[in-house]
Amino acid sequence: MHLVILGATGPTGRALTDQALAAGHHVTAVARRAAALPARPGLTAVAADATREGALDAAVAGADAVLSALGVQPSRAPVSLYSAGIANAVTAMERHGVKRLLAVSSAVLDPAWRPSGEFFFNNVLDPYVNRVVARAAHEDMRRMEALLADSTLDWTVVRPSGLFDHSGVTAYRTAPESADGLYTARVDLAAAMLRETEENAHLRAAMGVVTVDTRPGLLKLLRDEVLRKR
């Protein structure tokens, strides 16, 4: 398949790009700093700002699917990357007749999501980290999901739990809306997205992804994903 990956230089975008190329797909990797991606067979790097009107038209033309790994580090600053980037992607895809779109969101957007057996997270960290520190990002993700629901595309919203880096794909689990678990390895998120582009099991719906075989621990997650400056 010809896959377009938005946010290809971010940690999830790199995992998607690596796995897609390894699977034999042709990848158009879109990022503001696309030159940072090493040249590889099957890879076309496109420097573009996904939030700029018309910036994605050339990139999505002829694609079989677009996979958005657009994302920002949690902060209280206003966020518009998710909704603006997806709005431009939807416009470009509808113009060029490309139907399949997968976009990374968050399990937090499912009101029923509360990982089983995680009392400290559910009652202390989640109300602060997700509902305060990352509130702006999650509000913009809601705008993004609403845009997709109103589009004509065959979309899938992919909702990981707390993201962390891991060396290899595990026996991850997926579920409608969100999955019961506190963590999602980025390599598992990427693998689930690529599988969904082929299986189309969650068309015009949300899909949760969680890692069940390993976990980084809450302190490491906070240090690496919330407090670290990228």
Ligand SMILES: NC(=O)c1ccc[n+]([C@@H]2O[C@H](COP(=O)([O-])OP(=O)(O)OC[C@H]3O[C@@H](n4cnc5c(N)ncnc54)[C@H](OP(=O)(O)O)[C@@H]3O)[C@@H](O)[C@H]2O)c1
Second form
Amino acid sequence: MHLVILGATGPTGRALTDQALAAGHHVTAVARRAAALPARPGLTAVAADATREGALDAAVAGADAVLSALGVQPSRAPVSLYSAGIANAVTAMERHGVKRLLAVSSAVLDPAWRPSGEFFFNNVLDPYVNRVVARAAHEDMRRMEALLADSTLDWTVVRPSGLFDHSGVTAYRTAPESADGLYTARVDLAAAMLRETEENAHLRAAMGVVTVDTRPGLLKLLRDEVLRKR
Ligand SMILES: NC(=O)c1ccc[n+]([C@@H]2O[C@H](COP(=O)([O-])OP(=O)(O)OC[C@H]3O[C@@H](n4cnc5c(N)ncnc54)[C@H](OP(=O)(O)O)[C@@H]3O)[C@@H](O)[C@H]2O)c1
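Beyond the form predicted alone, can we have the form predicted in complex with this ligand?
Full assembly next; the chain just shown is listed first.
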């Protein structure tokens, strides 16, 4: 397949790109810093600001599917990347007759998501980190999800739990709306998205994906994610 990956320079985007190329797909990798991506057979890098009107037009033409791993660092500042980026993608896809779009959102978007057995997270961390610090991002993800629901595309919203870096794909779990678990390895998120691109099991719907075989230390995770260089 010819896949367009938005946010290809981020850690999830890189995992998506690596796995897609390894599976024999052709990848058009889009990000503002696309020049930072090493050249590889099957990879076309396109530098573009996804929020600029028309910026995704050329990249999307002729694609079989678009996979978005666009993201912003959590902060209380207003966020429009998710909705503006996906609005541009939807317009470009409708113009070029490309139907399939998968977009990373978050398990927090499912109001029923409360991972089992995670008392400290559910009662202390989540109400502060996800519902206060990252609130602007989640509000814009909600606008993105609404835009997709209003589109004519075959979309899937993919909602991971807390992301962490891990060396290899595990026996991850998926579920409609969100999955019961606190963490998602980025390699598992990427693998679940590529599998969904082929299987179309959650068309015009949201799916969750969680990692259950391993989990990061909570303090290390917070440190890695907060101090991570972009
Ligand atoms: N961290 C968590 O625990 C968590 C939990 C649930 C969901 N998520 C979501 O998961 C997704 C992936 O997160 P991640 O941490 O792996 O990646 P990330 O660091 O958020 O990567 C963001 C990507 O978006 C690109 N980007 C940002 N603004 C752009 C713009 N205007 N135009 C084009 N590209 C732009 C960046 O590339 P350039 O800077 O090169 O443009 C980068 O490739 C995000 O949507 C995030 O919100 C995260």
